[in-house]
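Next comes just one chain, in structure tokens: the form predicted alone.
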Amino acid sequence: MPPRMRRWIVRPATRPLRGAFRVPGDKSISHRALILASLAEGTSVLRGLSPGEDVARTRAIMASLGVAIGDVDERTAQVVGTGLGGLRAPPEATLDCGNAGTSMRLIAGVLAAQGFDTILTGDASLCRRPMGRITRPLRARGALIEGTIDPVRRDETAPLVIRGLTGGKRLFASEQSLSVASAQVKSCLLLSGLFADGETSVREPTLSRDHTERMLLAMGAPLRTMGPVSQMDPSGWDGVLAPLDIEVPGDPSAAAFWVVAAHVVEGSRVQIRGVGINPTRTGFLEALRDQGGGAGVVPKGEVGGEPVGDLHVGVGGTGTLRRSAHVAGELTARCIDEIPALVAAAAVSPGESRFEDLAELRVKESDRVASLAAMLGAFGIEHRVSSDGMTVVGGRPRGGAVIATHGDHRIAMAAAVLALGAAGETTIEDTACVDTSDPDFVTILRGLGGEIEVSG
């Protein structure tokens, strides 16, 4: 069996899930910490980085650009920053982002301002994802970047060819109003703004996750934020980013699946320690609370400018879901990566749950709206799909389902969680993709008392 065709067989839970554990370090913060530490002047210490393959791609690319990155121990990396002017041409011009859209979009903002040529590419899935949303605004500020035209989507995709700026040219001012809230696009433009002569302004329709802004402010960048507007004005700035010394909090997107798992399996009591509770990332908890569930949150202070807390499910009234969900608008933007987990919760909740404004899910690792609909269909859960939304009618998942993940880690994990409440065992195909974000998923599920078999 090819390595990308690992299979899971998940059996229905026969007893409540029990346990206290930590999830991997936040993937979004890990990407940003590695990139910004590389651009700082001085040595940064980054603890608890995500162990997933996506973050490993960012680390490898920054190292190829001349940044010294070493391991202090298995959980801690030391990054010797080059400063904004110290990156150098990689030995090979083509840089492979694998499946990591965050790597490609954020690093493109940095490379667009350099004096050497590079090419950003990735796997087949990443090379189908739309990149015009970054190439167009980067070109508008003087970058020499071109994607590959996808005749079906009528958009640019990877590989992205980035030509170096020569003759002392620099990027210039940029003012962008995004039609869709996107932390990746916003971060790409802000990172390019570190190298620009003029001001960078990015306005979103609603505020997306703000990890880049928090980190830039902590490092001394000339950034101002006002709700969904971020402005960077380099005039009078010395161009120096201070090094980081941070502990990356646990990934709330990974935690969401375990919160939902504890609701799927009645009577479960689960504690997830040290999770990031940045309000731009906790929309999934609000959605679950609206259903009569959710998790108790015990704040544990701030780490590196990010609020952290422990999540408790099955304690203090956080138990079985009793109502349907309605996720739309600003709430959707704050839980876009957790929608697969929320759909799994809706599938076992009474009534009809509605999820709206999901257009962004159509261009993730898979078309997640279509993938989730196929998953629900395989489990025998009634559902309806529109162009940018879906309705889920709660029921009992049937046994014997065979789920295709389409190489999407979040579809694999959503199916595994829902399988705990099914009438019989579930087969989930092509699950090696989970290594991109949560390689500990199987270990954690077994530790909680779940039954999962791995083959391939």
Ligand code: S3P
Contents of the next structure:
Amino acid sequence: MPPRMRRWIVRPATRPLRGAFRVPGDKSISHRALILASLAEGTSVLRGLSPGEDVARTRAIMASLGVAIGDVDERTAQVVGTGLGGLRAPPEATLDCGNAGTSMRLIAGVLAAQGFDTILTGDASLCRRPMGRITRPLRARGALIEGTIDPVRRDETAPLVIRGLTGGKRLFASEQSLSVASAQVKSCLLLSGLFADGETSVREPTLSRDHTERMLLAMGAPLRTMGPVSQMDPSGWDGVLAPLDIEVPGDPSAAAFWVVAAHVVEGSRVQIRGVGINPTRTGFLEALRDQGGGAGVVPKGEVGGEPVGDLHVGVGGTGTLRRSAHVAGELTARCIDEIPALVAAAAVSPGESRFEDLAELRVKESDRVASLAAMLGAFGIEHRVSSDGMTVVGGRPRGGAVIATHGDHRIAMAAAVLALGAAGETTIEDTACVDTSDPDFVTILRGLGGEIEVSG
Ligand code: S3P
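Output block for the form predicted together with this ligand, input the form predicted alone:
In what comes next, the whole complex appears, and the chain from above leads the way.
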């Protein structure tokens, strides 16, 4: 069986989930830490990096651009930054981002300002995703970047061909008002702005995850933020980013599946330690709390400018979903990656749950509205979808479901947690994609007392 054909068989839970554990380091913060540490002057130490394949892609690309990145231990890297002007042309011009949209969109911002040519590519899923949202604003600031025109989607997609700026040319000022809240687009523009002659200003409709801004500020970049507006003015700046010495918080997007699992299996008590609780990422806890459940959050201070806390489910009234969910607008933006987990929770909640403003979900690692609808259908859970919304009628997932992940890690994990509450065994096909974000998933599930068989 090729590695991508790995399969899970998940049995319904026969006893409550119990355990205290950590989830892998935050994927979004890990990408940013590797990219920004590469551009710093001096040596950074990055502890608790995400062990997933997506972050490994960013690391490999930065290394191929001449950055010395070494392992201190399994999840700690030491990065010898080259400074803003020190990246070198890679031995091979084509750089492979695999499945990682964050690698592609953020690194494009850096490469667009260099003096050498590169091509950013990725797997079939990544090469279908919209890239006009970064190529257009980068071109508007003088970058020589071209995607491939996709006539069906009427957008540019990867591969992205980036020509080096020659003759001392630099990127110029940029003022962008984004039509959708996107941390990847915002970060792409801010990273390119580090190399620009003029000011970079980005306004989002609502604030998306702000890890790039927090890290840039911690490193001394000339940035100002006001809610959903960020402005970076390099005039008078010495162009030096200070190195990082950070512990990456646990990934709330990975934790979300365990928080939901503890709601699916009645009587569960789980504690997830050291999770990032940046408010731009914790919308899923608010959504679950509105349903009468959620998690107790015990703040544990800040690491690297990011708040961290322990999540407790199954104590103080948490852990039981008493009402349906309603997720829309600004809240959708703050739990965009947790919608699959929340849909799994809605499938076992009373009443009809409504998810709105899901247009962005259609252009993730898969069309997640369609993938989730197919998942619910296989579990026999009544649901309706529209172009940008979904209604889920809570019930009992049937046994014997066979789920297709569409190569999407979050669909695989959502199906696995829902399978814990099903009336019989569930088969989940094509689960190797989970390694892109959380290679610890199966180990954690077993540690909590779940039964999962892996084949292939
Ligand atoms: C991410 C931003 C989000 C999110 C993705 C990670 C990031 O994407 O869905 O998983 O690390 O910046 P968009 O910027 O496309 O909303």
